[in-house]
Amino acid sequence: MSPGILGKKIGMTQVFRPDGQVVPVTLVKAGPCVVVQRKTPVTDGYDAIQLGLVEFAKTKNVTKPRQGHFQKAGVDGVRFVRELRLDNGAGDLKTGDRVLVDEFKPNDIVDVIGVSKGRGFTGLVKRHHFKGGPATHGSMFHRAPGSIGASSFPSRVFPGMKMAGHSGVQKVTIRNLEVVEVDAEDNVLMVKGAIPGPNGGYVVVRRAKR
């Protein structure tokens, strides 16, 4: 059994439960994936497997190190690959072996890992929800980010300060999103809630840890 499965987000949507309870559902197109590599504690030092994402994917646009590691394992058109560990007895997964959708079934619970929409250079009240200052009665102090530190000692800003900048693009994990439906012909999966990411990213769908 895969500790996981990787695909691209293709939306959200919503179902109907057989109570008529509406559920939001964001749709997953995972697999079919192949293993690439298999790591283990004796090669390794640890048990995962390397599992890539099979698509058309131009060899102009694969690396020549990863055609060389793909050529070895005897696999082609996979462009995402990521690494999932493997629990203790959890060793019947070898390189070629394939990954469907079929193996996760309604009611399951899983970590959903993905990139989350890059929002270009935002300032301090929407990249770190700062309360901002008073917004009438003269003030001039409305988004501001006020003192970033003392002036004569220690007469610097220290690291890891909040300010403006650059945000989204960072990876994000959603834990304990429930299955609620698995539609193994087109390979895809409805996921209960919202994953991180545009539609069309990558990510990766793991069993979930907690």
Given for the second form:
Amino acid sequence: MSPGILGKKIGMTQVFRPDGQVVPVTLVKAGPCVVVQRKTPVTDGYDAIQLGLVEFAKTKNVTKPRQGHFQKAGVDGVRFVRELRLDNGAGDLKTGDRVLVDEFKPNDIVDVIGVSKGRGFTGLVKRHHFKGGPATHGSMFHRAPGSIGASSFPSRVFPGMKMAGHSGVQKVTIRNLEVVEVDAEDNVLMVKGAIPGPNGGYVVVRRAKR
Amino acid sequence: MIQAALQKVLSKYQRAQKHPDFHIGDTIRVHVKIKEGDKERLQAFEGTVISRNNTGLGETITVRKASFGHGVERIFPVNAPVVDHIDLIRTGRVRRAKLYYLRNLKGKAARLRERE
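Since the structure above is the form predicted alone, I would like to see how the form predicted in complex with the partner chain looks, so please show that one next.
The complete assembly is shown below, putting the previous chain first.
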């Protein structure tokens, strides 16, 4: 049993449960994946599998070292590679093994790891959820940060002060999402709720840690 | 290709019986399942379709009718299981996608011509 699978976010929609309840879902094209490398305590000091998402990749865009690495697993079209830790002695996976979406079934609980959408340089209201000031009634304070510290003491701004800057493009983990449906034929996984990243972004779907 | 796969996956959630092909401006009757205690019955809501929002499984329609001189609007999720079925009563010829202007009209002025 694989600890997870790699995939690509397709998009969100909503479906109805038989009792009429509406469920917001995200569709993920998950797999087919291949075990590119098997790391063991003897050789690497820890137990893990390196998974690669099998999809079309131009040969000229794959570096020679990577080509050789993937050939050991018997695949050439791999663009997204991630490592997943295995619990002690839990792995019967070998290099070259396929990992398919049918490892999951409805009602499984998973964590989804992805890279969030980039927001560029943003102000404090968007980046740190500051409240901002009133828009009208003569207010001259709209979206500014306000005070960032005292005066002659300490005569400096403390490190870690929340300020404007680049936001997004961060690794984000959403924990404990329910698998609503698995379509093994089309390699599609339906997960309840939202997951990080844009449509077409790569994600790791992992069995829930807790 | 992904689109095709998507259609297939979601088709499972599509309703077995398709609704009749209705458009904005048409008069329809929506039959909604209503639970009373442990009994279930159908309630009809008849009116003009004044807007359609979203696509796919999340599609909704806004139906407007005049009830005892008051305008009443209800929004129905078209693909929800609570909507039992929809009858097409009468077509209507309109030139826009959202008929919000009907909210300002009543009586004779709020009528729509039938489509050929």
